[in-house]
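One chain comes next, on its own, written out as structure tokens in the form predicted on its own.
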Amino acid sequence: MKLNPWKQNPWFESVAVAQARAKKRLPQPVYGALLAGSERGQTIADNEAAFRELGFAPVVAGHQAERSMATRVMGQDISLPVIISPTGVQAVDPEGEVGVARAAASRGTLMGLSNFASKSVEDVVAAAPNTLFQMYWTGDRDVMIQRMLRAHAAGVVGLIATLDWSFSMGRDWGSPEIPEKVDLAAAIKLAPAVITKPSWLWRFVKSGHIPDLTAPNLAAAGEKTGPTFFGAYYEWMTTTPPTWEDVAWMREQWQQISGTPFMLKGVCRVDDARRSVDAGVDAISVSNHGGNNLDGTPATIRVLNPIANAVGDQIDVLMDGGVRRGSDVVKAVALGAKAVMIGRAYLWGMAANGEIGVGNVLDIMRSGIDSALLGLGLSSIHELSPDSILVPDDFIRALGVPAGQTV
């Protein structure tokens, strides 16, 4: 058999490669619904470009021969210090949050799944049992509980609970079109966009399943579907903003219904980060939304390490805003974080090649902390600290610490 020369290697080196991949096979509308970002995107552009002023300083001899990047977050030991981020209404492939799962496990790592994910918590937790199951502040108090024994009879290992959301609108570079429901007016409308890519298209029909733009894990009790994204989208800003109080009494709460760890994700202030900890959470993560949220909110790599020296010996402290490599990983655990969460890296492997694509992404992130490891002359991750980094003296944003204060 010929091998076809021109064929391209669904192999990628990069996240890079994987989006400009993504880009190219992904329907306008459903890239920029990942590209995504608020206002100016003065945030989105900070998170990513505030690895690169960080810088490395390598040893030219006394390298060690093996290196770990092994840890223990949320009560799980993890294989490397990277886990997927949950994201929602993963219909960019057919297999969306159950071929991720499959990729997360495989790798030894967990899986973060939305309550605004395409596919059901009982399908997710059968492909990957280490799941997180994520969950907005919506609807009432009731109905979150519901939503909470729901995802513990599925088996998940631990909640996160993000709250940072602000509803920031108007995009400069323009929002993209995404219909309620993929029916025949939306297809007819969408068709132009769709049709000039079908590799993309030819994919869902192979599967048998149009995008899925519903939300199961939504579904009120007795229901078989959930509502529509939008119809979420709209439970959640109408529902009143929690408090600190709020935040204890969703801690409690889960604490009674299944007793595994609770995160806080959207931690941007060293305040914040301390009445978290009064609050009763195991976990934070240091996140601005990936950029989705206030726009002008410093990149997470600048506010991590305050943060981490503020609360680090009391929880486990996490990040998320930006990560593209396995270096930035580094860069990250050396300012505090015991481990980083990805969003849109994997999202565009899934693009570019479906499971094997968030895999694949995966891998990169391995070899670039195993390389960052080998130059730095380290055996593990646990040996990083700020010192194993060049962090330019105007580059750490205390948020939240009175004038005159340190951490």
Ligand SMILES: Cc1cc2nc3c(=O)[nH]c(=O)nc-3n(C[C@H](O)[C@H](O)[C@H](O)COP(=O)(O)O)c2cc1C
Given for the second form:
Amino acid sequence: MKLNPWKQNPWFESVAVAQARAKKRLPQPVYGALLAGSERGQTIADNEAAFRELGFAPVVAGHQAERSMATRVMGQDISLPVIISPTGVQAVDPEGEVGVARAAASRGTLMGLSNFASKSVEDVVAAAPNTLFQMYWTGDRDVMIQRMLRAHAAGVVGLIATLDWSFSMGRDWGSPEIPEKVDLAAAIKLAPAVITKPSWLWRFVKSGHIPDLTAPNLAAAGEKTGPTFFGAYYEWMTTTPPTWEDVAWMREQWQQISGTPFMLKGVCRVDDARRSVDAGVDAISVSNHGGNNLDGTPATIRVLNPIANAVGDQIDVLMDGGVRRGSDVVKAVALGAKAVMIGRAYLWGMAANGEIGVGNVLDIMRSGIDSALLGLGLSSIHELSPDSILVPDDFIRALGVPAGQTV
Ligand SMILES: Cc1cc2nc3c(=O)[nH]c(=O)nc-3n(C[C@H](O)[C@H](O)[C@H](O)COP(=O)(O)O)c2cc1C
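Next up, can you give the form predicted together with the ligand of this protein, since the form predicted on its own came first?
The next block holds the full complex; its first chain is the one shown before.
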């Protein structure tokens, strides 16, 4: 057999390489939908840029031969402090969330499954028993209870309520066109963008599926097919936004239905973190929806530490936004996160190499964490503290703290 010396090695060494491959491989509208971000992109840019402002002071000898990074979040043991954040656009690969779930399970971590996922919660739990189901505040209370019952019956191990969304329309670099349904008319319209990406198309042709852009986990009781993405979005937009009593209500319903942990995702302020504790949640993710919510919100890594100081001894504090390498994870844990959730990093990994690419991203995170611990002379992520890293003056933003008070 002759080996082709120019064939690209499907393994990639960094998330940046995965992103470059995703950009090359995906039709432009699909890549644009993954990149997302809102308005002028201030927050999406700061999420990544802020990590660059943090530094390390490595030791030259006395390194630790054994280093550990296992931890426990949402009542589950995980082998590294990185879990899969729920994302709704997975027309990136025919396997979609099922492939991501398998990769997460194989690396000993948790899978977060979006409300707007393209695969059913039953199929995803079959691939990864340690799945967290994510819900938005959408539909009436009976509908929400029905969705919780279904997720519980499927066997999920926790619920994520994501409430940070402000229905912002428009971004300065243009929004991709998303068809209502993938029918012949849509196929013809998208053909020029798709035809230039034969390897992406071939993966779908081989699998016998085209992305149908429906949300099966939002199907009405007794129905198999879910609404289209736009139908689901319309329901969400027209639902009265939740109050803190609603958050407590949702947590209580989940407690009664399942008894497994409940996370509130999208907390940026110290006062909101304290209200989350009062509402009875078990965990929060300090998150700005990856820069997709209110543009101008500071990077999550800037707002994390005051929140962790305020509530980290009562609930699990996670963070997400801008994590692209293991050393970013170490910085977040040093500033008080128990673990991080990743979004675009695994979407790019999946675009680059399917399920194997998602595993590749988790391996990059693991080796990067290990390498940072080695350089710092630490034997465990549990030894990390703000003193382990270099934090410039003025880096930290304490949001929702009255002037003159500190946390
Ligand atoms: C394309 C895309 C779709 C997303 N969909 C969801 C979603 O359905 N539910 C949710 O809670 N968060 C969603 N998020 C936010 C992620 O869970 C996470 O907060 C964010 O991606 C973290 O930032 P990062 O992408 O820089 O890692 C989405 C993010 C992206 C980029």
